[in-house]
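The form predicted alone is given below as one chain in structure tokens.
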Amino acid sequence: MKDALGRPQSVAVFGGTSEIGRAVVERLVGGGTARVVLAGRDGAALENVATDLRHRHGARVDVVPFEAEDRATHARTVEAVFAGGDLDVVLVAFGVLGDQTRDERDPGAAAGVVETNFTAAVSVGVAVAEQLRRQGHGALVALSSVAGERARRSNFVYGASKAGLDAFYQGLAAALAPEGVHVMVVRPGFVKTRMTAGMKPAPLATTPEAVADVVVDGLGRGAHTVWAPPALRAVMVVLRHLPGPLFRKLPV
């Protein structure tokens, strides 16, 4: 449960080695969060993150194996994540960028991006929602993207998968609100991470640490949708309403 000041005391991250997920955890444990659960595929990398958090912050950190592409295991994995007790914040931070050139020509590759970013995120979200309903409190945070706001030539396979995720978690927010559970969708722009290494940064490019600041601020305010950086909200309002012929001429 949150402390007397409303600060989360426990957090779980699906995609525990993601740079944004780790930055959010760093911000929370720096503010007093004492228990962390990291769920992810790479056990050695998870243990490295866990060891660092224990050493520098004295946090209690548990590691749970998680494979996004194996939906049959999701319910069991979510049960393991909640096995240590109630969780105040659950962050869904896994995903893949894909390769647009390959994905728009290869049906299997395109479906793989959608399977990870949308189908797996829905499957995990449903299982986590059941646990949060049982608790009657907590926040579920999902990493979407501005790419889901309007399909762009440069990354429409990835954007389509994030548009689906975004719509699902917005609906889940309405479904869980009467049961005391808060759902927040995060829409980052270009974030300088391993995933975007070698790519030319887009305007308003940001960092995992800046995204984490937006997430923690949004949780404190009880926001349902946040943008990282916040200026992207106004930018996307304009882009969303541009006529198609004009939008397609933009270098995006």
The other form holds:
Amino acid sequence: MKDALGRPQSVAVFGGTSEIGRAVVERLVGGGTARVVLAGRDGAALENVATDLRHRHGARVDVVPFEAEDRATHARTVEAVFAGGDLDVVLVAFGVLGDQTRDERDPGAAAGVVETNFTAAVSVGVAVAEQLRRQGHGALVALSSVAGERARRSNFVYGASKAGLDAFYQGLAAALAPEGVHVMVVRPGFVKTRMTAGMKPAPLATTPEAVADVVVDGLGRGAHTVWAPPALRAVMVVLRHLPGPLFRKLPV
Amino acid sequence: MPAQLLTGWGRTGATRAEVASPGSAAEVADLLGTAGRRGVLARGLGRSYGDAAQNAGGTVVDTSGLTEPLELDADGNLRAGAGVSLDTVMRTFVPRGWFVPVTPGTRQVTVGGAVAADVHGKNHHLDGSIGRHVTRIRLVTPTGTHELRPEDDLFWATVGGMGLTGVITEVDLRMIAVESSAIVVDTDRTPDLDTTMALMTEGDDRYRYSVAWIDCLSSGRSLGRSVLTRGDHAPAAALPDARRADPLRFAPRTVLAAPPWAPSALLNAMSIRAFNEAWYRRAPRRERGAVHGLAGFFHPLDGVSGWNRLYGHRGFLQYQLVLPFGQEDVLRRTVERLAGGGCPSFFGVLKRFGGADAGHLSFPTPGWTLALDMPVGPSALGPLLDSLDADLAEAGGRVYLAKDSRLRSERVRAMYPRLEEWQEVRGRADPDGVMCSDLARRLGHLGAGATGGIA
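Mind pulling up the form predicted together with its partner chain next to the form predicted alone we just looked at?
The complete assembly is shown below, putting the previous chain first.
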């Protein structure tokens, strides 16, 4: 159970090796969260994260294989994630950046990005929501992106998939509020991770650790949308309303 | 059954449950027999501050329909349905010359809830907690209906058992005879904590009721300054002429209602400090023999309905601890850290507990008890209270489960050394773990691996 201060006792991450997911888990476990479930694809990397959490924090960590692309397995995977008992926080942290140059010319590649970032996130979200409804409490956190706020020339396939995810989880937030379940959408800007390695950091670039701080703070406050860094909220209010011809001229 | 989002009085950590409203013990038994895997829990008037009366995803038995019987014999033995409130008991029987043996700071608790939390009052140093005055409990458990008396171990697992042994449906209680509905009160305003504690140690035994309202924001030389009020039931002859015609008149009213839209910022560090200051200044330095009404003396906050809303949407928590006598240094250090911790607290309550009570999970133990209301918000609050818990456990103290909403599960065993005994007795009454609450889940009460409900 979460306590009165919003501190969770247990957390699960879909995309268990994602750097942001991992940073959030680190923060929570450092603050007293004792049980972790990591769902992800790369078995060896997942085990490494699990071993590290067990050794450094004494956390109880379970690992569940999860394939975002294999939609038929989602319901079963989510059941396995919840098999060990209630989960106070569930993080949907998987996703791919894709390759914009390829994706805007290759239908299969573009659909693949959408399949992972949007379709799988919806399918997992529905299955997790059902479990959280049943337990009558908990928080579901989805990693969206500022790229979903307004499609940009440089990454609109990725951005479109995140826009879909964002809209879905906002709706889910409204649906689950009367069920005692809190849904929070996280919109990070440019985060320095493996996904963005070699790319030129955008203004207000941030780190997985800073995103984790924003997530944990938002969970405590019961926020529905958080930005990382928080200053992006104001920046995006402006960018969202910029006239198209002007927006397209921006180097973003 | 309608589903509802439920919180405790502190309005934190809402969870959803199906709420059932049985009208009889037989209906309660049916509910226990058909419980889903998330279990069942009784809930009275929802005055536990934290998550003790919530059961996420499961069934919550609203006991407000269990108001039969309500009888009092000539010797002052009360028999009451578990859903009867202390307010009703007092309104019904004070005019006939009988008062409850123990009352917490609000009348808005049910008889069943009072027993499940083994509540204490300002007279604990002499009279113990309410369990000591209970002569019989009717308890519906998943294994059947039990008539429990103090010689049964299930009785003492239920008194203070936070509703986790079953659903209490009836309680027999020994009432105390009073000549009036008034209290003769002596007040002392003290400049600091040491003076407060010295006065209480020296004189509490001369009074049936004793409580110090302590300003937990003043620091330095005035750390722990308090208003100490102590009193006894007034004999009819002690009443002023105007009240002598009807000495047992008891008709407390709500004088104020908190608005539902109270902003979160209303009770903040500044307003709480200002209130503490004003309230301290307003008390007489020394007053003897003032005549106060029962309600004003015991339940001052009942005059403001919905006062919990003043803390805004993030809610608040109460931190109530007991420290054994001999650990006054730890108490002093605790008050110091609370005053300097950057976490505002509405005035605290300091009392002395007498002998320990027999409930396996009863809170009181001989020593000092301090209770503080604190708004949720400052990020320092969690770490501060966690670290106070560590000192508390080390010093042989504990926090009160009926108030708790944030204790770490690993601390419970140290604070409640009879936990295993309780689990064993409870396990016989409820072998499948049907009785469950959010508090139990959070504190891992049901043993390893059962935090998600019934496995």
